[in-house]
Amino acid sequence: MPGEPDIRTVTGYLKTLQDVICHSLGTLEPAAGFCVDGWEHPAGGGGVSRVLEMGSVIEKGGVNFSHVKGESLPPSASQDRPEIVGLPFEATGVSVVIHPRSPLIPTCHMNVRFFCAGTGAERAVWWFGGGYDLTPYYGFVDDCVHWHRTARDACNAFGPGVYPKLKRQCDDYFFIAHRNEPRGIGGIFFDDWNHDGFEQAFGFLRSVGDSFLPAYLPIMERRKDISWTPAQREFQAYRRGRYVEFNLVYDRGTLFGLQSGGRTESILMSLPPGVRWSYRYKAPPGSEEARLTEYFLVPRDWACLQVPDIGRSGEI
């Protein structure tokens, strides 16, 4: 019947989209290479991680795909749907977290999935969810209003209301209660969705899957032959904590994959190669380090933002 839940073709395009990114990422790191790691599941499945370190301009980098199997869903995942409690499953995904060595150029995380709960497709419960966000570490204007322009053309042939509210969920969703503020500056998050039938949804994972390069190639390009500075480092290293408290105290992904009995290794691909946590840090007042905090990391509409040609950092 046309509009059922199809996950062979989900799997399919996913497939594709984790050798398109891995190509691209590939042709900036030529004498890296990725290490390609196929798994299995226990209970079904498995998946395929690609996983790149040591480049000169990715210091770690993963591309994850995965199709899993299980005989419940775990809490992480049924803890809002009492209906699916007890039901078997499958989750399909790719997942992208880019750690890069510079630290003038963000850290980026993606993913796409699709979960499907049930059997038969008349008693099959099924929702797409995914989305993107940049976490800058030195704050470029430009960067932010491209990276957000491009998401939200990603979702204007889906409705005009579409990229403001992902963008309201991505906010909310990518927030560090304990340290009262956002991990980054956003981008677009969305969960539970099914609107108008499996191949209008489709479509729309297939928009943001499809995004995602054009939204974070070009702010590497324009990055990464700009020289920094060992302090620099050492403040990316900070701000990478947060990155690690976020992954590990909230992220419903990684949740998802520990409870349902997920490879450990490719779940932790997202955590940072080097990291550290200073006692009671405050950025001297007035730098580049305080402005993170004080304007880049404060939520606003970047893509409505007119963008001059101010090369570093400057406030609009």
Given for the second form:
2 protein chains.
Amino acid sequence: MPGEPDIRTVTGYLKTLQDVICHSLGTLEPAAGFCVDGWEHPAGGGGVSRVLEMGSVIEKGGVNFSHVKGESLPPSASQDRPEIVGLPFEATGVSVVIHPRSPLIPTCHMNVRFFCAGTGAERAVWWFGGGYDLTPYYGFVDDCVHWHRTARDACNAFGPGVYPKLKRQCDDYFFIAHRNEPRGIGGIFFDDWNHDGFEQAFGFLRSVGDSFLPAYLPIMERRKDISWTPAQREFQAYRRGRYVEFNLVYDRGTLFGLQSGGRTESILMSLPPGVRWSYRYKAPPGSEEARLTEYFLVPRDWACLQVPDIGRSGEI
Amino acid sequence: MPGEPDIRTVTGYLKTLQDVICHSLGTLEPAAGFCVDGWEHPAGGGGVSRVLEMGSVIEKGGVNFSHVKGESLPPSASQDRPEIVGLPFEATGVSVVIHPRSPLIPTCHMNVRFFCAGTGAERAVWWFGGGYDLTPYYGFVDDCVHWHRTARDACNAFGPGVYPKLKRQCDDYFFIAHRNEPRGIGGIFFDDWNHDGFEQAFGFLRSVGDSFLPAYLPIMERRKDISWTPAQREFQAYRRGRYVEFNLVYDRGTLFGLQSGGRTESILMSLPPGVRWSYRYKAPPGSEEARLTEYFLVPRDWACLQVPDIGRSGEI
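Swap state to the form predicted together with a further copy of the same chain from the form predicted on its own:
Full complex below, order starting with the chain above.
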């Protein structure tokens, strides 16, 4: 019936999205490839993790598909619907985290997901969630502008208010309270999304999922051949510590995975390869490292900044 | 009045303990020293963090004293007393985490603390907590036996059942559920401790605090001049990831600190200097790395194993 949720159509799209992302990222890494690692969930379903490590551009990257079933929805699954906690559920999604080797290429995260809770006639409780956000170590204004304009374009067909709202939600969500610092320069974030019926909502999910590569690839291509210094690499390792702190202390996706008996290695695939914690590190005043927190890690309307977009070809 | 809690006596002991620990550890590091870093808590009180980084034996070590006051006790402070959550409180303690450079020396953690909650006549709610636990990367049976025998001796004057109970509590607490793995080989752990009045309970705290150096120093001294390989150092970085996972996902002390607006740099001083996450690492069968999880990271009655104790001098 039109308007009814169809989980097989969603999983079909998600599996194709995983293929397309792995194929495109793979073209940057002629010598390394994504390993394919299937697994089963104890309560039903399973997933396919595709992980690339030790590449020349991608130091560690994961593109994971999962489709799991559970007897009891954990509290971390839905922030707006406490009444469905404890119901049987299905969840399917694709998660991407790319940790590039170069400190000049930002780490990126993308997730698109679909939840369906209840049984029989009550199975009408469903929603989409997802988004993508960017975490630079050394900031480039045109990268930030391109990232946010691509996200804005993916949202605009669904209403002029969608991008500003999802951009704000992203800034609110990816915030490290104990550091009083955002994780990165944001992007878009949505949850509990079921506006205008299944077809329309699924169309929105596809628009977000399909815009991820056009948002990220030009940034990678533009920065991947620029050399970096050991000091920049050290700063990247230090800043990656913030990424770990956010994911393990605050991230609801990580908590949901660990609470629902998910596959630990796939959930924690998001953690960076090499990390360093130093006591009371302070970036030298006026340095590029200081500029990261002072200029880039401050919520701002990147999409409207008056700079040329680097475009999908990677050129200004 | 005898039997009444006296927080000034406790803070006096704790400050001396901090001095003694820093002095003793400092003798292992003639070229590096603990920096002294005082700070104030927004709601009252403050602390002194003493941190050593880039030493030849200690790669990163912190010995922190704090004495903070707060308007509202956070839920993470007391597991057995939900009724006092929200009361004004004072908390004082010393926390030690030592990450040695050599993968052959275990990481250690020690904490002794005193809590006092309520106001005026209701100020009678007080308790001690603390303990110490050891996290080896390459296991040595005699180190584990010495560590646990020293802990047992520190408990035995307070009753024959104390050590077995606190040893079990330590095994239960320092457990990484999502890895189905203990953090290390344990030690002792206690909380909500106010048995037999203030004087007796404070005596127990001192017995634990004073036994920490005799437990750890002989292990450091015995292992510090043994050379290690780059592969062992890599394995140490990988295993340090487990330490991070425990501290950020489960540790109540870390959560209490972050929830109560504590000083982030002092709380996260516990995180290791260099860490590496690899996807699906598997130790080669029969290797020393496999032996860590298969033999050492299994709760066992180390104090009763029939091996010679290495003793306080570091010699068998």
